[in-house]
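One chain comes next, on its own, written as structure tokens: the form predicted on its own.
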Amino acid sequence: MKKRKNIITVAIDSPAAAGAGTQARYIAKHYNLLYLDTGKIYRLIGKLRIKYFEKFSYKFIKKKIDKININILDDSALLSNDIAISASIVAKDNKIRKIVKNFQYKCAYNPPKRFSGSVLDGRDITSVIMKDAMFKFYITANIKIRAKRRFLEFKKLKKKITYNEVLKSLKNRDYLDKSRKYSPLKKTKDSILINTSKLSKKACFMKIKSIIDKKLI
């Protein structure tokens, strides 16, 4: 695959609800980068698995991914617990990961020319998708804080779910993400650790921005 030269590339890995998506959006907006929430792609496939279970196949998935519009990933329905669990199941399938990987590579290294580069967040971005990214971050937070954040997100969306159910779901997601055979979630040695447990969204972004600006300047 042909790579665009002299672009900013930012790779972020994190467990669910650690704040990586929010920070990635801030980074994308500030530096004019294409943003891709890679986890949402697996959530979309997880949704397709539930909705079209009988005709769910690799050919079916490839056809859907080849025609994907990034804007569809903003669908709030993708945040449901059922889809989250389904996403973790499909993410364990190496053939599905290969289909998704090609799309991710394209977004990471050949974004539309109107962008100055790309920022991707997910579970295997620093370790697999963007090994040579200019900037690599591992964003995390205490699981109870993450559960509270996700619970408040659901509350705003008026979804009927308890905090304990969200906490249990996150623990299950963490286990599935970290223990899967292919591309498990892990912090690479060259990734900068950012713990958001006691940081506001703005404070976290300013910390990341200072790291990026120091190298760019």
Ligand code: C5P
Second form
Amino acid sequence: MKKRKNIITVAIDSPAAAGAGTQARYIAKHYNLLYLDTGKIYRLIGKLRIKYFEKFSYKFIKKKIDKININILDDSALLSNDIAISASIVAKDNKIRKIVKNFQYKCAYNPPKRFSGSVLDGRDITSVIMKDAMFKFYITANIKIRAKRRFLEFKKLKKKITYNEVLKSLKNRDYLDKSRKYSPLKKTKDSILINTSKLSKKACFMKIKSIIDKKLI
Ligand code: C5P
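Same protein, different condition: the form predicted on its own was shown, now please give the form predicted in complex with cytidine-5'-monophosphate (C5P).
Okay, now the whole complex, with that chain kicking things off.
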């Protein structure tokens, strides 16, 4: 695969609702990077699994993913809890992970020329997809704080779900993502740990920015 030279590459892994997406968006905006939320790809496949249960096969998924573009992923329907759970189920399958690898590599290492680089977040970005990224972060937060944040997001979207259901679902997804055989979520040794539990979004970004700027300058 073609790799663009001299680009800024940022890899982020995190459990669900730890604030990685928010930080990735800040990073992308500040450093003019392409942002790919890789969870959205698994969510899209999770949605296909629910919608086309009968037709759901590797061939079917490959056909859809070959036509994928980043704008398709900007779909608020992908944010539901049912789709998140379905995403965690399809993400266990290594054949499915292989199908989506190329698209992620392309975004990571060959972003469009108008961008100065890329930032990807997910579960296996620091460990598999962007092993040699210039910057690697593991973003996490206390489970109850994550559940509260996700619950408030769902409330804003007028989704009917209780705090306890969100907490249970996050615990279940953490378990599935950390214990699976292929590409489990883990903090790699070379990733910098950022705990967002007690930090505001802005404070957290300032911390990340100071780490990036130190190396860039
Ligand atoms: O980040 P998000 O909650 O949208 O991800 C949905 C699910 O997709 C995760 O729970 C995980 O199972 C899967 N995922 C993954 N690898 C990634 C990104 C997401 O397995 N790089």
